[in-house]
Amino acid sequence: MNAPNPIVNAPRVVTVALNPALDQTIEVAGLQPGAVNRALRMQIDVGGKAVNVASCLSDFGVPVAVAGQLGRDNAVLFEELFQRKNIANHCCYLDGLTRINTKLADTVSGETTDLNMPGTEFSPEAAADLLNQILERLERLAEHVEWVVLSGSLPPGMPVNAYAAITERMQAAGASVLLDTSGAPLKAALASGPRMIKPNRHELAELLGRPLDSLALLVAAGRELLHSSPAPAWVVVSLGSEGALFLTREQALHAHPLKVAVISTVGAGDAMVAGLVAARLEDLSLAETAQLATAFSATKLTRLGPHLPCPAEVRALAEQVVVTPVDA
C-alpha cells in the first residue's frame, strides 16, 4: 500500500483524497436531456476536491503532498500529475478502481451536469485500517506541514467521523485545518475546531438547518459559527455566481465575482480552497485573501481539469476583484 514519490522541497501543505475520482469531461453544445447529443470533445483529468485543491496550489508554486487513497488499476494518471506538477504522493493504493465521475459541459449555457459516483465501500474494518494509515503517514508530514486540507465527500463505509479524527490529531501536531465538506461529516469535523470552513450556502443552511436567503442571513450565520466552541477563526461561505463571503470575528466582506468566459465550473470551489491557504501562507489581510482566493476560482472557470495560468496571471486578475464590506 505504499507509493510514496520524493520532492525536493518539503510540502508546506497536505490534502486528504479520501474519496479521489477520474473526472471524464464532455463538451457538449447546448445539452439536451432525452436526447443525441453529438460531444464537440472529451478529456479525462484527475480529481476529487482534495487532487483539485492540490494541483492548483502546485501551479501557484506551493510545495503541496496528498495522502489518501487510490484504486491501483487506474492509479497511472494519478501518478502521472504527480510526477509533472511535483507532488509528493503519500497515498495508500488498494485493489480495484479510483471511481470515476462524468462532468457534461454546455459550452451554450456554461453550465456542468456532474454525474458522481458515490466510490469504493469499505467494512468497518477496512475504514479503520485506512485511516490509521492515512494518520500515520499525515503524522511522519506534520513536522513541515503547516495547513491540512480535509476536502470532499467521504466514500461508503467511511465514518462520518473521519474528518473529525484528522483535524484532532494534525491540530495538535501544530498544523492548521481548513474543512471543506458538508453534511455529517462537517457537523462531525466541527466539534474538533477546525481553524478554517468553506461551505457553500446550501451546506451552512443544512448545517444549522435553516434557510439563508440573504447575505445578511449569511453572515449572522457565519458569525454564530465563529463565537461558537470550540470555533474556527475563519468562516468563507462560496455563492457561486454571487461571489463569496470571508468572515472572520472582526470582518465581514462580499468579494464579488469577475466576469471571465466560462468553460467549466467544475472545481471552481476547490481552486477557491487552494486560493485560501495560499493566501494563508503568505499571512494576507481579510481582504487580500478574499481578492486572491476568488482569484484562483475565476481562472480556474476558464479551463478544464484542475490546472490554473502562471501566478503572475493569477496575482494581475486578484487586483481587479472587488471586495465591500457587508453587515448582519
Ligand SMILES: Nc1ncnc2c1ncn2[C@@H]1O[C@H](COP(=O)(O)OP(=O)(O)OP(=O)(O)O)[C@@H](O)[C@H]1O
The other form holds:
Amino acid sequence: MNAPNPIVNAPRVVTVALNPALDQTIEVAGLQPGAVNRALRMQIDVGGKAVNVASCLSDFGVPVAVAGQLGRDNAVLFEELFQRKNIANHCCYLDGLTRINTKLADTVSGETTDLNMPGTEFSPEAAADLLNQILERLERLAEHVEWVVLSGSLPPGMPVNAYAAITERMQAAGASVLLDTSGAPLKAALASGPRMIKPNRHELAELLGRPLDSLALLVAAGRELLHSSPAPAWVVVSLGSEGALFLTREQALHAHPLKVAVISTVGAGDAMVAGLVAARLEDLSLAETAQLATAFSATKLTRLGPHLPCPAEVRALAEQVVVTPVDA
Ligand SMILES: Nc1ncnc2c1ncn2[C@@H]1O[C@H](COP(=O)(O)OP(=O)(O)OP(=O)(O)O)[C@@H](O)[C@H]1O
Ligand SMILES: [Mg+2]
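For the form predicted together with this ligand instead of the form predicted on its own, what are the coordinates?
In what comes next, the whole complex appears, and the chain from above leads the way.
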C-alpha cells in the first residue's frame, strides 16, 4: 500500500473496485467471426469501472483513492497507473490475476465486441473477509472523503448486498455515495439510500421491470425513485448517443450529447460518473452538473483508455453542452 498522502492531498473521493479488470483492446479491420483475423494493434489499459472513474477524476485534478481488490500477479499495471496519476492505493492484494476483459475494435464498422470475464469466484468466507477489510479501509478514509463511488459488477460469490453494506456504513460516517451498478446489487443498495445513482436506460428499465421507451417515461421512472423511501437526491439516466437526463425532485434536464469523433464508447458512463462527482465537489447547479458530466463523457469518447485531456479543455467543452428542461 502507498504511504498515506499529506493532508493537503487527502483524497476527497474514494472509488471502490470490488471487481477490477484489465482491458485488452485489439484492433481489427473488418472482424470476421470464425475466421483467422489479422490484428492491427493491441493495447492493454488498466480498467474496471471504479479504476476508470478514479483515473478520470485524477486527470481533472481531484485527489482520489481506490479501495478494493487486486490480483497480485498483474497488480503492477494498476500500481503504475496509480503512481503516474497520484491515485492513493488502498486495495487488498489477493492471490492470482486480476481478470482481463478483451475488446475487439473493428476499425471498419466502428463496432466493438466485448468479451468480459466474470472475475475471481469468492467463497462465502473469502467474500466476507474481503468486504470487512475494505470497510475498515474505507472507514479510515471517511474522515476526509466526501464522495464514495460504487460502480460496476460484483465478483462471483460476493453477496448481493455488498454495495448496500458499504453505502450504509459510509453515509453513516458522513460521506455521500454515488452508485452505478445494475441488477440485484442496484436493487439491494437502493434500500440503503445512496445519495446519487447513474443507471443507463436499460439498467433503469430492468430495475423498474418495465420498458422505458420515451423521455417522458424515463423522467417519470426517475421521479418515482426520487420520491421513494429512502430516496436518492439525484438520479442521472445516461442514454448513450442521446445524451443523459439529470433529475432532482425539483428539476428535470436533458443534456444533449456533444458531436465528437467517437474512437471508443467504452467507459463513457464511467467518465460521466467522474464528472458528476467533480460537479458535486464544486457544488455546481444541476444544469452545470449536466454540462460538466457530459463534457467528461465526450472527451472520453475521443480516446482509448480511462483518460481525459487537461481540465481547461474539459471545462471549455462543458460550456458547449446544450441542456434543455424536460416535461414528463
Ligand atoms: N455515441 C455517442 N455519441 C455521443 N455521446 C455519447 C455516445 N455514447 C455515449 N455518449 C455520452 O456518454 C454518456 C454515457 O454513456 P452511456 O449512456 O453509454 O453510459 P453507460 O451505458 O453507463 O456506459 P458504460 O457503463 O459502458 O461506460 C452519455 O450520456 C452521452 O453523453
Ligand atoms: Mg454504465
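Positions refer to the first chain, counted from 1. Remember, it's a predicted structure, so these values are computed and weren't measured experimentally. Rigid core here is just the name for the largest C-alpha set that superposes within 1.5 Å across the two forms.
Q: Aligning on the rigid core, do we see the C-alpha of Asn37 shift 2 angstroms or more between these two forms?
A: Yes, Asn37 moves 2 Å or more.
Q: Does superposing the core leave Ala279 with a CA shift of 2 Å or more between these two forms?
A: Stays below the 2 Å threshold, so no.
Q: Taking 2 Å as the cut-off, check whether the CA of Val266 shifts that much or more between these two forms after a rigid core fit.
A: No; that C-alpha moves by less than 2 Å between these two forms.
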